[in-house]
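The data below hold one chain only, encoded as structure tokens and taken in the form predicted on its own.
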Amino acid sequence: MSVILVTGGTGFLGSYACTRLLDETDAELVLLTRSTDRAGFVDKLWRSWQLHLSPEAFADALTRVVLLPGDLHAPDLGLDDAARQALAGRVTSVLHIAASLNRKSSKACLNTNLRGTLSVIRLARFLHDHGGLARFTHVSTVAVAGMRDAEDVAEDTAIDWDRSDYDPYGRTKKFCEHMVRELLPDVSKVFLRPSIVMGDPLFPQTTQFDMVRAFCAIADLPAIPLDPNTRLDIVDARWVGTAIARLHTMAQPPHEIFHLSSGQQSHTAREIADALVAETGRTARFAPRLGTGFDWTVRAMNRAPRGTMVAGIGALLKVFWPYVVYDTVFDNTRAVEAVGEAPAPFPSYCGPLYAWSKAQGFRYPHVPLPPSFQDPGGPTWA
């Protein structure tokens, strides 16, 4: 039996690749989590996948997760040398998914991206040579290629490191593909590139509202700065899970790079905008020299006071814009082969995302575990 230690178990990707995991495989997961007694962890864990299971299913789940207490920001991930010795005599791969997504922030993304990502790697390195390690899969971004403008671009021509960067995120995960490959030569490694994940085609829910707070200010826009012809590489998260769960416990991948994202099937924003309009009945009207005043007026809006809601739009806009206007995408190929089927096109889940979003309030309803609810317990060996 597989035992594959994972980051990031708790989060919104994260949630997707686990569940996954756990239904195409008979692999245990040990999940690095900061709650330090059972009952927080199990509390956390279903806030995060009761997106995908019900009580029931989250209970059989459980049987076949580790908790393991520590911290991406501790020396050595807090974990003494009980627990590592523990590691080295289970764990067969590593799945790295933790991230910040704080593209404002160097501070969080040096921490968390880079200093947290080294110390995962060093762990790493001490399973492999006390064990050893059929895989590392690090969840990366297709931020790393930089700063682009109207491009196809290719897995292995993404980084240029004489291309400028958007933001500190792309930035430090372009370092931390390069520190993998640096510290973990002898190791089969994966990278999985994520475009801009959002929605699922399954059902409008969410519990990630970054950028679909940031498409629906977008969307809501009397005039919309944008030439209806620029294409928007949006994948959903269930294919991303789908692929990094298939891609990491793949035997021989067939490549150590793949772009998760809709590639050549990225559809143009008039196309988005069309589907908006056909579920809500809004007229959509495109206006591209406006684009220069609104990026002025998006930077004015994030210098409103902190806290406001002027503020708080103009904050995401200002982050994701750059993302927007570039026309740019990521060839999905590989992936699609490896993985055996495409993503879903967005327009054709467009519609109910942006409906059920702002009918919630960019808050997912979380709803507690039943009263009658009992943790089964998990694996006890670490």
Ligand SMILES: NC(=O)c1ccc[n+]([C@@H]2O[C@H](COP(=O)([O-])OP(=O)(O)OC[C@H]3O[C@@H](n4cnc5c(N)ncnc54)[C@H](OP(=O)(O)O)[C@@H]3O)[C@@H](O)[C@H]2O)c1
The other form holds:
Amino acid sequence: MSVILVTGGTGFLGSYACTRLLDETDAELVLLTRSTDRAGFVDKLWRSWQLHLSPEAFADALTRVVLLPGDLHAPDLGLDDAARQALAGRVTSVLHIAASLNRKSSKACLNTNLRGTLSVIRLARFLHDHGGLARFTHVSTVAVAGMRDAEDVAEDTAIDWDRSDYDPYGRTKKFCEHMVRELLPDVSKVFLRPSIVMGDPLFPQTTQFDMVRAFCAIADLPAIPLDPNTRLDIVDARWVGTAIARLHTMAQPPHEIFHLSSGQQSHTAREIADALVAETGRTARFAPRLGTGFDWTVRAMNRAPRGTMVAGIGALLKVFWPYVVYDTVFDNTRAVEAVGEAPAPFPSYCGPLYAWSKAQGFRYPHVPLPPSFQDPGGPTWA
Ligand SMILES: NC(=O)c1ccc[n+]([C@@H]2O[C@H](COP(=O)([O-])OP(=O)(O)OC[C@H]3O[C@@H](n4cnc5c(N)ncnc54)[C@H](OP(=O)(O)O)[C@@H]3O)[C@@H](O)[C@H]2O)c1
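Mind giving me the form predicted in complex with the ligand, seeing as the form predicted on its own was just shown?
Next comes the full complex, and the chain you just saw is listed first.
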């Protein structure tokens, strides 16, 4: 039986990937999380996984989930010798999803992405040397491709060390890939690079709102300062989660790097705006010439007093705007072939996502576990 050590299993993409792994394989999952006690862990996991599971299905899932208290910022992930020995010979693969997506904070990206990934690599090194690992999967991002302008990017040429990056997030994730390649040369590796992940074609609910909030703010502008032909490489979380689960567990993936993106099937700003008409009741007006002025406006909004809505929207648009206007898509032919299905077209589900997110005030209405809920406990490793 396979035992997969997962980081980031409590996050947005982690919830999709882990529930898909439980669905499609008989693997046990060892979830490294910052919770230290079982009750806190169950609570945190339920907050994330209730997007997918009923309380009954969640209880079933818990029978296959081991809690591994740990922190990417702590030396050796906070794991002592006994914990590492318990994992050795049992864990058959590592799926590293956790990261800081805080594009504005060099410190968060340095600590979580660089120091954290180095510690995860060191643990993987130990596990490979003590029993062997069938796979190390690193969930990366298309942001490793750095600054681009109207390009179609292929996996093997995406990283160009002479190119500048938009932010500390892209820069640190690029170096994470480098560390994995350099330090785990003898381990079977897969690098998965999602593009902009938003929403789910099966329902309007989401638990992650950063990009959705920016999308809604842009959609609500009286004049959108974009060329309507700009392509936006947006991909749905359901397909990304499925791709992570399938590519991680594939015996012999045909490639080492996969873009989890919409690629040449990406839609233009005009096509997305047209799809939103039913929800917003109005046709979008594009004003590409406002582009440069808009940059200034966003920067000014970003300087508004901290905590105000204007500052919040300004901060969001400031970090995401370069990824909106760069008109760049990431070839997904490899992933579509290997996964056996393609992502859903964003225009087919962006309307309900827009309406639900705004109606909810960009907050997921979490429900607590029912009082009758009994934690069945995880698998026991006698
Ligand atoms: N979402 C996107 O649009 C997108 C696009 C491209 C690539 N990606 C990549 O996909 C991955 C997951 O993104 P996401 O959107 O799912 O992020 P997310 O919802 O913010 O989840 C991040 C996960 O990382 C964990 N984590 C953060 N700091 C940690 C620490 N110090 N110690 C242990 N765990 C820590 C979090 O655990 P806690 O529950 O303890 O906070 C959480 O499970 C990342 O590698 C990201 O670069 C995402």
